[in-house]
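Below sits a lone chain in structure tokens, taken as the form predicted alone.
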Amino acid sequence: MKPTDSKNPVISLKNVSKTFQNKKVIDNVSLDIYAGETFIIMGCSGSGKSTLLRVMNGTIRPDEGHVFIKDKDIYHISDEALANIKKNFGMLFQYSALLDSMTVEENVALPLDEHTKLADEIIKIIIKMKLSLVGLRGYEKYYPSQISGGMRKRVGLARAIALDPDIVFYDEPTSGLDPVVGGVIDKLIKDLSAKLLMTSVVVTHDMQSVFGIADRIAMVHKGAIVAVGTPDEIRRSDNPYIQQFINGRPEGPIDFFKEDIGIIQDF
């Protein structure tokens, strides 16, 4: 596990809650994420993990609580100040979210065109560099429909790091991919985090990803944090929610017909 500075989290959630249509999707969550770590948020479908990610990245305003990015309370500042903070974020969406009418290089160029005044020649150089980092140099003129699902994920990743962000958020980055291609994406996440000194926040229910790339892991169930720990601590946990989830057991305390969220546990 990477060393962290417990006094200075990059992302800090304090008693955050969010309700949609009378259902509490995030329930009083407090969480710290530190610079340079790969932090995994895992949980069943519908557990609230993707909503939690969007609260962190400034997309969904919580009903209660505070979200701090480097000591800035992002929901209690001006829209302009929030927009400036979000320039330091990258985002890889579950289904890549590429624009089909644009080529690979045009998709990667989007954040550069929107947030910088760089000359076209410089942008083209940056695009080639980012595509090289994800193993796609030479695919600049291809359209998303002409490349595989795994390659589209890598294009999405190149776009996510186009502005050299401090923090990259990943929503189910290996969803829909076979185990080998998923392993390639996992390796890219880990390698790029180290090379570019980024903090990575990854939402997933893919156990290969969870234990392959995490420095620390949080498990979410029914909108609450059940546990936070290192991969070894999570594996050794006697919390029945964790053991049922990581071992894929059909029977146990996790029951979609019940609202019990279990006992909060912090390592």
Contents of the next structure:
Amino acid sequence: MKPTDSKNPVISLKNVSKTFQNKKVIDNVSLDIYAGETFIIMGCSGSGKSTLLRVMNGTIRPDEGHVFIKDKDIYHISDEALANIKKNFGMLFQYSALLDSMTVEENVALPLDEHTKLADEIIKIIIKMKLSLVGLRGYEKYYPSQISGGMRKRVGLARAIALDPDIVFYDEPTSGLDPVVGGVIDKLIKDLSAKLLMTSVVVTHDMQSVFGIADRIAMVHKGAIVAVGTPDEIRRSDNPYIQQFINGRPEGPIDFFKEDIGIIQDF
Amino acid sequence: MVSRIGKAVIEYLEWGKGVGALLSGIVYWIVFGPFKGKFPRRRYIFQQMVFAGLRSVLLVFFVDFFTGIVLAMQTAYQLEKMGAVIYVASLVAVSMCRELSPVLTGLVVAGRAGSAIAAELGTMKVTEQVEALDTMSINPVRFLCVSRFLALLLMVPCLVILGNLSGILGGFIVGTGSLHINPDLYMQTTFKHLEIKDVYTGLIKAVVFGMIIALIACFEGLNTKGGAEGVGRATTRSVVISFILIILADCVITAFFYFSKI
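Now show the form predicted in complex with its partner chain, given that the preceding structure was the form predicted alone.
After this comes the whole thing, all chains and molecules, with the earlier chain placed first.
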């Protein structure tokens, strides 16, 4: 199933800009993401990709432009309507962001508890299903501090998909994990998109997962979109930014070092 | 200089606005939450009540007990000169109930529960847990603050009642033990002069202090910025600001009761 050609975008950004403390973090971004695809936003640290994700999921209100989720302009509707739309989102955080005071089971149960009227027994069953989906059956009673980082991330994923959301946002899903667990997470993301027909938006700079799971890729630099394309298009692109990024070269148009403001002047 | 003062004033106003907004948010969820089926679970409120209330019992007991003892000895020192030692009983009871027990209990709870709340919420904030709640469209104010607010609102008055009793007990031990007042007479004098309004003005203070502690701790916690250092700063700020506001509110409420002759 290649969803790229379907007509209606699930997420649509129109000329979105956001400025933090006089620094333009998102610069006039327009983007369409279609149903069922795995869309990857890649870019260097500080390029504004995480902010872009948070603009899409209704956390950060942009200064200019519009964000449409299924044709609803989410920053120009009531807070309550936005909260209702957000119930169709799942989000996996970079550091999992599980609630420390609750067990694994309670963490996964939280969205179900809050947003559904399901009986406790049914919620218990759903938790078991979601945890077995991420391979963590038997860890229900553990606290987040008692399990490893990779497991926490998988619990975070179970929580993100607890309500069977339409869209799942992943903020650096593989960072800080060993390659094997990273691969497991990548596989989970891919499986979820395929099995549950979820739209996935992934922010990452892990090249292995970029080319492993993406249907389409957007490269972000200094808050602006450099290019959007399929993995093949991106790999074959002659855009110097993309080539530098995917090959991880220190020299190129992406300047790691600030232009010579001069060490001498610092003295 | 002027710009610096102006900046400070603006910062205070912003802070006040933020606290006001949080208070109105909490009150909104307490009043309308039950109709939307979005009231915090009883379990969470009980959890907080146990933490803020039950676990403070021993501390409050000792603080007020020893204050009662000290108060009895200090007043006996004065009253002995006038041969009116018996009035130690009523003096201890009235000043504990009206003033000392609410304020001391408020300070103890602010130092113990308030700081813990600020640190917990601050940590949740810097580790994205608050944001996670928000993306799950669970309102953080409703989910985190309402239960803590209600718990302190209910538990501080309870602790103050305990404090009143332990203060009177402290005075009783000094009065009967070292001042040789007949125990029956001591208790009689205590309750002759202690009126019901002395107790309930103290409890009104307790309710206000409880609200102040919860509100400031939640606000500072949820507005924590920047890592572990930020959590430390939020904790300190919550304790310091609660202390100041408790004393200030105590002054205002006392003045109100004094001038309105209630």
